[in-house]
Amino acid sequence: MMAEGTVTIKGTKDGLLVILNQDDWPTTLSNLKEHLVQMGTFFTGGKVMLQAGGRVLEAEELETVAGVFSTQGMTLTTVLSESAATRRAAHRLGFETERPKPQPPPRPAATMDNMVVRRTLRSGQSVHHPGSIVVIGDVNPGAEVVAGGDIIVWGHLRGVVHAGALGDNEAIVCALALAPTQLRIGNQIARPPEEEMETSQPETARVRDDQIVVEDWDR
């Protein structure tokens, strides 16, 4: 979760939930733009639910905020609000005003919070998900895995990974062979030594005392 000032951003099973806290509109809009720029391409192509609370938003303001998301490659689909006027404006623009109803997972291995990738990720391939990600295969150099939760690789991890990408420093990265070209957890970042030292023992990376440490997986 990323929270600061007038905007709170959370990853959910349905995509991104953006909560607007009470402040003047120009400040809120500026804060939203800043957060989305910081997130880079993490949610490019994703859907967004906007939680406006009791704030009254006209159709023009909703179109403006939808444009902000569009600039970052995201699509505003739902406007949640306690204000009847805001809901009416959202309906006129074609937005939903209720959370989507839960859908059964497409396959047993996929849960509401986790994504399972059953293949090796090769150079140039990337996987982004707001929950945790399990890769049954290798993550080769040049591949990227970014998760809002944990990352577990049942294979060799040699690419770029970012667990807890929404600011969760409690997230972990596990692999049967851990030798990433770059490893990030929450707001912390670690790079491998100049001489690559991949072990044959499963390992876990986590944040301790504001730095990333690597331990045996069974700890």
The other form holds:
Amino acid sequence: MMAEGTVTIKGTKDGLLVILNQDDWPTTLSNLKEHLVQMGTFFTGGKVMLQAGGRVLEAEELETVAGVFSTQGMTLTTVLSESAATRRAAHRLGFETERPKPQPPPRPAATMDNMVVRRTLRSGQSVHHPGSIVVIGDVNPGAEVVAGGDIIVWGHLRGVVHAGALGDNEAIVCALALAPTQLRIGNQIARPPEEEMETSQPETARVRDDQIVVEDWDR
Amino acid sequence: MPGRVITITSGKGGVGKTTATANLGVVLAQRGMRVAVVDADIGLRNLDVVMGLENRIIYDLVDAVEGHCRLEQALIRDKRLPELYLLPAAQTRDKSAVSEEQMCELCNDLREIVDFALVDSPAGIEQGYRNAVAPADEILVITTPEVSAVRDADRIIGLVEAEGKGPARLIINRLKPAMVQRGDMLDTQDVLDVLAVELVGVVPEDEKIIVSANQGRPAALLNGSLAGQAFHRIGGRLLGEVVPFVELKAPPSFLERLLDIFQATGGDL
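Given the form predicted on its own above, produce the structure of the same protein in the form predicted together with the partner chain.
What follows is the entire complex, opening with the chain shown before.
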């Protein structure tokens, strides 16, 4: 990250985020050029999001900035702005005006190898796998199972599990006896209710309306 | 036949490793076995105190490992049982003073001399624990009926399995039958539901244990100690005997005793 007055450059998972601070336009532009030249070819081929703040930028100015990036081998894809005029101008030039929405990854359970663990996972033991995980045995308190896909426990689930750990909210967790310390699916987290409710039948946990719900297996 | 090296460990501190080691040593020696109890808790030695042999220490385990003395010189003969020996830990050193290989060599030598070497492991899962477990033929995991102790026991059982030393066997210590009957304490089955290993014994909470430890006389030497009796049963099981598990019951309250008398007389008081 660089923060030298007029221009801030950050790496994000969607590419570079270039923040233009409030300064006069020629200074901003020359500082930007200077920064990019200093970084050399490090970001060549990278995509750039420009955060223009409240500043009003005409189409012409946007094209200039885009040109500055392209001379360094970078592509301006997105212009973020608080000014409606800037957003309209950016739109006309074919730039995005919102951060890209995170794409849900493809359901890994269907595409990846699954893993079968044929033993009881004890406290301190953990299993991680990008696909689905089947445990034939118990998952004890203090043990951890993290799967990209579904988690199936043929036994007593008492530890911490995270299904759909790569962001898949469609993943499910099921167990012959579902009593986890904590249960996570995708980006949702649930704790069991404080009062004890031991059920002796198999149950399934899944996300419905941004909440983890637990249902009887045969429903 | 070479002797058996049995390591007593727990993960959590204060659950009764040292007490169990001392008492099982006594029990096995009383049954005519030649036994060495080994304190592997280097730097925090306790077993000598519980055995009442503290003032006889000249050489210790580290001396034997480093060749400052012969193993036989470091072994302290118990003052009550001629076939019971203590190998004390060093008090002025720490766990890094010996390696796993050195402990294995030491225990190999012990196997030649004794029928049983009972190794008292330090708490934790670090070097001291690894030193204690490395030479073991068998592992006894000890826990109390508390969720935290059971959690640590589970961790240890997993580590022992991963080392290929498993399956560990279990002793449940300090069970309070009255609390179990009231539903305020995990019972044996609750513990076994989580740990799913073979149980070798359940030892009830017994105040005599504290008194006997303070006096340096393991409770198994006393008559009438409930915990001592439980250790005798465990000793039998270690020798391969089939000893039935007795149900531990709380002593009846005054009111219950009164009711019993009332019923025995047919209500004809």
